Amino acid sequence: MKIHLLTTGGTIEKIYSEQTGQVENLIAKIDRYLQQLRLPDSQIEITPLMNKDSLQMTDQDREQILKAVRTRIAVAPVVITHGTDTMVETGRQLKRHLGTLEYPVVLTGAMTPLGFERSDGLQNLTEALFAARTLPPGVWIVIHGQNFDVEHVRKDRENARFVFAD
């Protein structure tokens, strides 16, 4: 089965600038991390639309968001990495402007990025993949084992973790 992987930075592509001191979105880095996956019925096609904090997000990104969905919506699910601060609002943005859906866009990310020490990502990438080839046509967001209607849905910033919401 066929799935786009469209990529936008977020936590789960930072990494550790030893200029700065700080962890960045520098590089993609997805791609190296679906290589350590078994995925031998799936047909995994990346485009990185841009690597930003998702705190840094314009309208205008989330406007080459929806371009990309959109383009390939029709013939396959669409997963999006995505930083988790504004996720929500990205997913939504995309449910009011697709309309009527043939396959699952799913939206994940992570709380601690790629490579570092109990990062989450892939096992949030992993279930993402999943989640594309399972869930019904609509908006998802899929992180830590489970998976949301993007209307109805918040980021617990206390807690590190996404939760029901009316």
Contents of the next structure:
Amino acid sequence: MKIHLLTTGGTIEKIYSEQTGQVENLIAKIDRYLQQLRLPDSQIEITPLMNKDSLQMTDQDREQILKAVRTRIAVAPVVITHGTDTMVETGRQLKRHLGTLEYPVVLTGAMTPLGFERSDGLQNLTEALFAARTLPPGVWIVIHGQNFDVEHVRKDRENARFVFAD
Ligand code: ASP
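Rather than the form predicted alone that you just supplied, could I have the structure of the form predicted together with aspartic acid?
Next comes the full complex, and the chain you just saw is listed first.
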């Protein structure tokens, strides 16, 4: 089964910069981690769209994500890796503009970068890819073993998780 994977950055993709001493979005790394997964029946088509902290995303960036989803969603599910801070905002915008869907659009990210000790990145990526095959059409956030309708979720910053919301 084909699944489109669009990468946009966020903490899941951050690396440590020895120059600045900060974790930053510098080099795309989802593809490397994807290779660690056993997915014999999934054909993942990965497209790196941008590599940004989602707090820095502009309207044009979100427009670019929308266009990328629009050209892919008619034929296969789409997974988007995205910063957790504005994932809900992007997801809601996608829902508003995409109309009736044939497949699910699944957003995921991580609280700790891929490859860092106790990272939730690979878990979330795996869950999102599975969810893309099993969830009904709609726009979803999948993270930490849970799936949320994008209209009923918020980030609980204090507890580093997502929770249901009205
Ligand atoms: N500031 C980051 C972002 O939204 C936080 C994260 O990804 O967890 O890109």
